[in-house]
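Below, in structure tokens: the form predicted alone, a single chain.
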Amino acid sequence: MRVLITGGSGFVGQRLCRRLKEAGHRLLVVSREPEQVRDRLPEGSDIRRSVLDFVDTPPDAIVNLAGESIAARRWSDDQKKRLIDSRVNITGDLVMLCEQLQASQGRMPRLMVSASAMGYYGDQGDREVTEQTPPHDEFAHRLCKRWEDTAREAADFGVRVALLRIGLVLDAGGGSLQKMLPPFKLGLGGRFGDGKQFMPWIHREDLVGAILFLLERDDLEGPFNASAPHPVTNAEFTRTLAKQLGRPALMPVPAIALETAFGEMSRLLLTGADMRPTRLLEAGFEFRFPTLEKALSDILG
């Protein structure tokens, strides 16, 4: 089938594109700089600058992964607007594509898998969080809600919408570990604050597997927590990573230092949610890397 992917040249998107190509699917990729990303994508990928450029090549399915990194810089008012716009605008373009295809009586996508994030729930303390847990109202929640609400509009055109609330994505060569590994390898790693905040995480291979799982199932829609079934606290994550590297982790970072350095964005590091992939497990999805020990052992060799 033809799969339209936004964010296809990113950390998750590149691996997804490779897996889709291996499975025999045709790739339609949106990128503002087609020539610069061509070498990151499988040969034969159809790369165009805009979602709406594909109105003459209707996709059978859509995977929406686009969005500026939420932890790239402090959350000024301008940065908050950029974070929202980078997600909502391209998602809105996907909805508009569905609308145009319906108006022209073209072939409609049967499914859109749209990324969201664990930030949808906000700070949940230590209670177990499923897809039914009410969110805590804060910026990360409002950002994710607008993102999800825009994606849900595709359902008005008969498109089944699945929303993936993604935890920290772990693998070599990018994602959360890329920033963590240098200090930990030097023995300078440590917990953030008191370390009691939960860190939902997922191996990149399992995240890609979950996307493929949703693409193959015609009976699944709505929100899905995309995180491993065994989340850990920040302190547990720190100990496990240090043990895998054979290094000490005796340099905790005080909460006040993070709040001073990052302002409101420090909430990403100091709060969390004990998020469980309840609906994926109920649907029969099997994680290759259900525990942090197994994931880090695979990633770090």
Ligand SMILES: NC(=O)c1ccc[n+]([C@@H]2O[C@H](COP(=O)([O-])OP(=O)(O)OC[C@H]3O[C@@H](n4cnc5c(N)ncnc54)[C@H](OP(=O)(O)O)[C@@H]3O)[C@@H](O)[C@H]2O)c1
Second form
Amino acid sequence: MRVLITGGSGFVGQRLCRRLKEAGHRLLVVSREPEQVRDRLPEGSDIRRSVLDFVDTPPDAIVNLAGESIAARRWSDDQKKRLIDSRVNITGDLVMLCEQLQASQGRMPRLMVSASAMGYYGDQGDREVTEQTPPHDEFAHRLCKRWEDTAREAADFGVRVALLRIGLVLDAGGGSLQKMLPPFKLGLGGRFGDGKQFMPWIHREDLVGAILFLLERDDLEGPFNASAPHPVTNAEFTRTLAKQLGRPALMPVPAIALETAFGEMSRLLLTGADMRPTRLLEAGFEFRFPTLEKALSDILG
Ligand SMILES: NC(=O)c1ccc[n+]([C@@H]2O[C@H](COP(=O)([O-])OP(=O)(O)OC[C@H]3O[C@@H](n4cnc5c(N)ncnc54)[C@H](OP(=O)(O)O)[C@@H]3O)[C@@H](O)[C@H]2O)c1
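Please give the other form, namely the form predicted together with this ligand, since only the form predicted alone has been shown so far.
Below, the chain from earlier opens the complete complex, with every other chain and molecule after it.
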């Protein structure tokens, strides 16, 4: 199968590309810097600067992962625009690619798996959250909704669209865990605020597994919560990580300090949702790392 991947050079994309290549698929990757990312991608990857550069090489499936990191910098109005544009514009290009392929009666992609995030639901307190739960209106929700709504437009061209509302992706060598490890290794880790906010998480291997699962299952579409079946609160996450590292975690960070340092972006650390992967489990997806203990012992062990 020819698979077109945006964000293939990223933390999730690199692992996905490796697994797709191992499974014998051909990789078409969109990157803003094709030459700079070449050595992060499997040999033979066809890397081009824009989605629409692939109109002469129609993919059988699309995986859409591109986007400016949500925690790159404080959420000023300009930064909010950058977070939205970096996702919605490239997603719109994918829809345009489908439109152009249909117009030229070319081969059509069967499926688009498009990333979204747990932020879709906004702050949900301690309510259990499935794909049916109404969202709380705030910036993260509005960002994810525009991203998802744009991706859904591909369905107008007969493409099956699956949306992955992704939790915190854990693995070595990148993502949030890499930023958390230094203070925890020094015994300076601690919960954020009162620690009661939920932190849905997923091992990177399971996220890639879920994408491959959706690529193969012709009967699945719509939103899927992509997080492990056993989410934890921030306090539990802190305790489990400290225990794995054999260090104390006695340095709670007061909410006010995070609010002062990060402004509105502190909501990423101080609010959350008890998100459950209801639809993936119903579809028969099996998590290799269902509990945080298992995931962290794999990653840190
Ligand atoms: N990692 C997580 O914990 C997590 C949690 C929830 C949701 N997600 C979502 O899942 C997707 C993949 O996550 P990830 O951790 O692999 O992401 P990542 O490593 O931060 O980046 C993905 C790719 O997006 C492209 N990109 C970055 N900034 C961009 C910009 N300003 N404009 C256009 N493209 C840009 C880059 O590709 P090039 O430089 O090659 O163009 C980058 O390699 C993202 O959309 C993310 O929002 C991730």
